[in-house]
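The chain below stands alone and is given in structure tokens; this is the form predicted on its own.
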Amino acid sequence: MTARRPVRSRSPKHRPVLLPAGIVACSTTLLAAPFPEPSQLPVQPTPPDPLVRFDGQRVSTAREWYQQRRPELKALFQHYMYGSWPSAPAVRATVERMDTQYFGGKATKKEVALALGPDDAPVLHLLVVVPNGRRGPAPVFVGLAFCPICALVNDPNLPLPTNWMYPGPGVRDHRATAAIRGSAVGTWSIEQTIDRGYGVAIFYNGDVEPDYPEAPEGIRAWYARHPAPASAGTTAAEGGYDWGAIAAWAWGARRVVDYLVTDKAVDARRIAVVGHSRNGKASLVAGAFDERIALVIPHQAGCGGTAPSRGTIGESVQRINTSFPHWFNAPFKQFNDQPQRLPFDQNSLIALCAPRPVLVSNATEDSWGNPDGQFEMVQGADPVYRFLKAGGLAARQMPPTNQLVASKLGFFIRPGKHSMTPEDWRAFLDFADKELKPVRPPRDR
């Protein structure tokens, strides 16, 4: 089935586009033979070697990497720690409004609705921006945010929604009211992402699992009503899927690009994904596993992100564990008082973005998202991607602040605490300008 171009119209009565359902060639839930229970592990005082496999036997070729060791560590990584998640559904985009002058004229407006799945699935309310004028498709950013779309921009057409927010500027009991309108702006400088040449398409993470325990309105209950039919390596919990919350916002960044990749507006091939502190660990997740994801830029992401699981400062896996026990599968929990015994760390996950290009971004005061930790982690990582013969990490040690690392495996710090700034929007796109450049079509032959 190929998919349609979405439907344009500022009709208010609009005909939903079917997605193909599988429209990801690979699959999602990796477990094959059974692993052990983590008390059976083995004590690894040292972040595992990421071109080690799990039977000790080290990668020889990329080859081998590609078939062999990548699916283990995405099998070992849903096994232990974010768990089974389900495959692509068949998602109904529509496009409920759109405005081809935003910006005073520099951009079109989309307004998208992804149902995720039959009627009574959780609905995605997506906002694109693209820059007018471009000659071709435009790359975008998909991001993941902590507030409904009506507060990225300054727009009194976007709708209030009504599902459950994060305590913050205009939100009254988990509720927004009319203040949130445009509370977001500096924080996702849509504006200057325009004036750049890309686009975005940013949803609230909450559209796709509310950050709760046992939330009844999120996709992880909806599938818990849907059960699975049994199969090798899932569970009974969650209707056969064991994910937490960040596997759940992965899996939504996933869908948006399910979506975009059918919009002609949009570069397909010129996707990157980008989340700050718990979005964060939730967009490099979705790029570890979906290779249609060009470039992955998990912002400030921490423990069960891009900061080491055996690290010794700022948040543990234990903190993590008991602060957020939704966000991780009950396995991970087991790694409490053992992080040790884990049979990979936190470098093999952004080594199962390569060849692709990852910026680890910090601030200097977000000690408890521990930045020596995190830049240990693309440390790590740098030996898969050289072993790939893409590239790698360009500075032994820590860059000053400021000073952006646009290697392949970047890095950035700046001044500051744990938050999402302009500036850190300018190293992002600095980034992409050096990486993502236009993929020009083959010529005729």
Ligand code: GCU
Second form
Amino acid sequence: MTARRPVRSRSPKHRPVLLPAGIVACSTTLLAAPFPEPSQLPVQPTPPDPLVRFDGQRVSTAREWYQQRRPELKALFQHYMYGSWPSAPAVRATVERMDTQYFGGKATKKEVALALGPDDAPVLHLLVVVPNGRRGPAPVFVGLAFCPICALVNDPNLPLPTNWMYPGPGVRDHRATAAIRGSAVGTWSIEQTIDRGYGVAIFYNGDVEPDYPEAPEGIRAWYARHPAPASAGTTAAEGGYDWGAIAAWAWGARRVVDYLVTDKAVDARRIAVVGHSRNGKASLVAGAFDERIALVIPHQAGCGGTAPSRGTIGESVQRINTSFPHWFNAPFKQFNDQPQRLPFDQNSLIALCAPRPVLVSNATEDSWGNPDGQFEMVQGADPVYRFLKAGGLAARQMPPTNQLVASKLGFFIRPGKHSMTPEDWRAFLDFADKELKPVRPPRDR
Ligand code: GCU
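Same protein, different condition: the form predicted on its own was shown, now please give the form predicted in complex with alpha-D-glucopyranuronic acid.
Starting with the chain above, the whole complex follows.
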């Protein structure tokens, strides 16, 4: 794999402008950084309309959405919330172990080590399992997990990791013990996915960025120690990324996609991404910024993901920034007591995925994640999908429990708590059966 060049607008009328961190925008879109200080932004009590540009003009064509408003929204989300991040490095993939007779011969398993850069860059350990006997390559769910890959399957051959772990079953003092093996089999239900004809490619988010502030072994610290050389088509200042951990996990998922599109067993045009909670926030960021991802499932993603920043139920911007100061960038903290000044809400992040399908899934007892507010965010993304003639949300109100709304913008809520269960996976797979179509080459962009 080679380092990817920033994408440039093909239209001769629009001169490309390279913003910090490789964001490319058109010179006609008023995207010249820096954006105003948060205190200078207007108060908008309700979610800003994604189809109204930062300069107040309404988007009038699909082309304008793709070429101007979408890049502008991406730049706004990076500037005020998630931070800026490096463009794709040359990822080195090594298949460490392979078993073509997995799950009693139903699947092939590969353990792939992805070096996220040269030298001592962090290594992401990927568990790829694809069904055997398919006629063509398999559609695959990229999964962001809270646990190492040895927890995802009952398989003593997977090595025990030594890096930082979340507290949980089989973890002592943030380190894995043998008891961690297989402890997340029910969460990921890999065999069910295989039986339905899909593959998975799952990694532990902590391989990319351990979930505590200023983790020295994370990818953010690594880039801080290795600022991009000016000779690589960047400026030295680009080493100064201000990304939070959510963006780093999303970036890691995109490096997994870099690998998957080279894997012959995988249908590169049918790659979905799924994650739970903080990993759901990261899944949505990955899908919003990466058009190779054909379907996005932010599961119970809550504040900073699919719940409104202006919401009054559950977690607030102030609370998330206080509990998790390393998840977002510094400017986002300036919205703690004035989220109404954000020039977007999370409906715009969902809308960035258009025309690709997004399933927002929830649980009734997860009030911290504000399921009602999440439904409103899906409703708030719907006008963009309709404007682009890409379908939308086929529900006027929150559906009854266990009743999947399987339209381009999907919604699901089941009884129960904040978790990821085999029932959730059934809904994900039903949604994918209907909506995981090959990503089409961009038409209008
Ligand atoms: C906390 C946090 C949420 C997050 C959740 C999780 O509850 O406040 O924002 O989604 O952890 O990741 O499980």
